[in-house]
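Here we start with a single chain on its own, the form predicted on its own, put down as structure tokens.
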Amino acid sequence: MKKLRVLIIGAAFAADLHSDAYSRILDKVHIAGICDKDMSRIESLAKRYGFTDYKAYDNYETAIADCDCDVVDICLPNFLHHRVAIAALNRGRHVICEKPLATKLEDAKEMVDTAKRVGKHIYYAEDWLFAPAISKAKEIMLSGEVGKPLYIRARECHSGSHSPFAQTIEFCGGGCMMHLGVHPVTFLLALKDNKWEEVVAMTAPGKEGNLIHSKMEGEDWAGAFIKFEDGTYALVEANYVTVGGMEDIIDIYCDQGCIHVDLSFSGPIRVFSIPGLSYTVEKAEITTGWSTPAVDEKYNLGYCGEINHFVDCALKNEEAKVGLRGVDGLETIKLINAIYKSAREGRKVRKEELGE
């Protein structure tokens, strides 16, 4: 069986998430190269997940030119997605790109247009779409056993990003709506085949106007109501003011029932510890007292499913499913831009205003 040859660009947080997934499917994946400015991080990542027979690089341009690979997996800060993706696509490689696709709409569009021109695929890494709990909720919703879906409330929140690149709009593309809200936005667009009509939103103004994070250029709280073409509605929330760990919640309200999904806090284990555990859930500030430690967190958040899907698609030279294509990442940025426009101008924004 032919193995997919992967070059991972970046060896920090996102690379750890993807590498865990690759390590579970080494029967069909070979990590051909790893690139990071800090070579010690490459060695640590490879050792952690059992990668061998790979080339190490400290420059992405050299890595893309030299590494014999099929796919370039971009696990870098948001502002670097565009330039690395363009280089990889022009070299004839498929691309896996972490969220958001880019920090600017024009950059995301160039990425999608370049992939189309060179005949390669962009696989947009939205883990929510493979979270087992969300997949089950979607299955129940589509079965009709809770009736017709009417309204969805979805949010991702925590106490603030660990990344210094999240502090500036230039490097991140926005505040918490771009960095966190990107997950529920992409989920909703995938559910509705990108067919939204209008949005009305509010956000904190950034810097001193933020609720807590006065040194952050982007907003630390944001909320948006979205109307879709099918006449249904959704509320998306993102914030950096939620303590106690990452909060990923989806509520689906139907005319004959409702579905509640908790991606991060629900689990089969409860622990009480006086000295504290080494880890419970992502972004938890303390681990003393009672806690609910995550069980296989990366799998349950969807990272394993998404990477497995991308590997299968790339081996067959096929496009990913709706919500996981480059064009879906582009549509997500369009809607987030509309959210920012609505908040900035204090009015409802219709999709038709944005053009193509």
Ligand SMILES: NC(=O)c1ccc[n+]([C@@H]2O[C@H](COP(=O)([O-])OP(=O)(O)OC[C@H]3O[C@@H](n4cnc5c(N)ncnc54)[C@H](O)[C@@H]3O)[C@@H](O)[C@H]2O)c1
Second form
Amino acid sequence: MKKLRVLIIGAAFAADLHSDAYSRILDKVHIAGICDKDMSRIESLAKRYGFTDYKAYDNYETAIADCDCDVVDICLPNFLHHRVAIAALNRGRHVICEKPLATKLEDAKEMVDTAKRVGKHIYYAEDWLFAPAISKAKEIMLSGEVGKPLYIRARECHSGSHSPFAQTIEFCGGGCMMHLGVHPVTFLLALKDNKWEEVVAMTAPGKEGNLIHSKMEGEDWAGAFIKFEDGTYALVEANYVTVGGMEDIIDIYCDQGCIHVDLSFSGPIRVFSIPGLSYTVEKAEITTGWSTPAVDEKYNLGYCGEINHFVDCALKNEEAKVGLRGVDGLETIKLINAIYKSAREGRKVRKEELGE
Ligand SMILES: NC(=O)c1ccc[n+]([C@@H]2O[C@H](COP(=O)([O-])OP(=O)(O)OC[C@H]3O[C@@H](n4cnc5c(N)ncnc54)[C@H](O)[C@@H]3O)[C@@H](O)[C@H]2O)c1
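Can you return the structure of this protein in the form predicted together with the named molecule rather than the form predicted on its own?
After this comes the whole thing, all chains and molecules, with the earlier chain placed first.
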């Protein structure tokens, strides 16, 4: 069977998530190249996941020009997604792109347009859409067994990004809503086929106005109410003021039942440790005392399903499912920009006023 040849660009945190997923499907994937300006990260990533026959690069332009691959997997800081994707698409490669698709709407549009022009696909890496617990919740919700969905509350929150690029709007595209809220926003848009009507939001103003992160340009707290075309509502929240580990929580209220999903803390194991464990869940500051260590965290957060789907799609030269296409990344940025506009102007923003 022909294997999909992948060039991974960026060899840090997100690359680790993707690499774990690739390492489970090496019967259909070959990691042909890894690029990072810090080459020590390349070797350690490859060693961790048993990648051997790959080329190492410290410059993405050289990597894209030289590496014999089918797909370029972009695991770089947000502001680099656009330029690297355009270079890869113009070289005739499919692109897997981490969230958010870009830091600016016009950049995201150019990426989607370029993919269309060169006949390649952008696979937008939203892991929530493959988290097994979310898939199960969606299956129950769509079966009608809890009645008609009316209202969804969804959030991703933790104590702050590890990446220095998350500190500035130029490099990140926004604050916590852009960096974390992007997950619940894409999840909701995928569920509602991108059909939202209006949004009203409030965010911390950034810098000294933030709740905690006074050096960060973007907001460290944000909340938005969204109304969809089908008359249902959602509340999306993102913040960097949540200690104790990452919260990925979705509550779905229907007219004959409700569903509660907790991706990070609903594991089947409870541990009490006086010296502390080496790891429990993402972003947990301490691991002593009682904890619920994550079980196969990368699988349960959806990264394995996501990468497996993209590999299958690229091997068949097919578009990804709804929520995971370049255009879905674009629609997500549109809605997040509307959230920022609403917070800035202190008013409800309607989708129709934004134009195309
Ligand atoms: N889906 C998720 O849950 C999830 C989780 C974490 C990060 N992400 C996303 O993944 C992306 C990467 O995040 P991260 O946390 O791994 O970032 P990071 O800042 O930790 O690492 C980025 C890597 O890119 C390398 N790099 C930077 N500039 C480069 C250049 N010009 N050429 C080559 N290499 C360069 C750095 O050396 C570093 O190793 C971001 O867009 C982030 O939003 C997604």
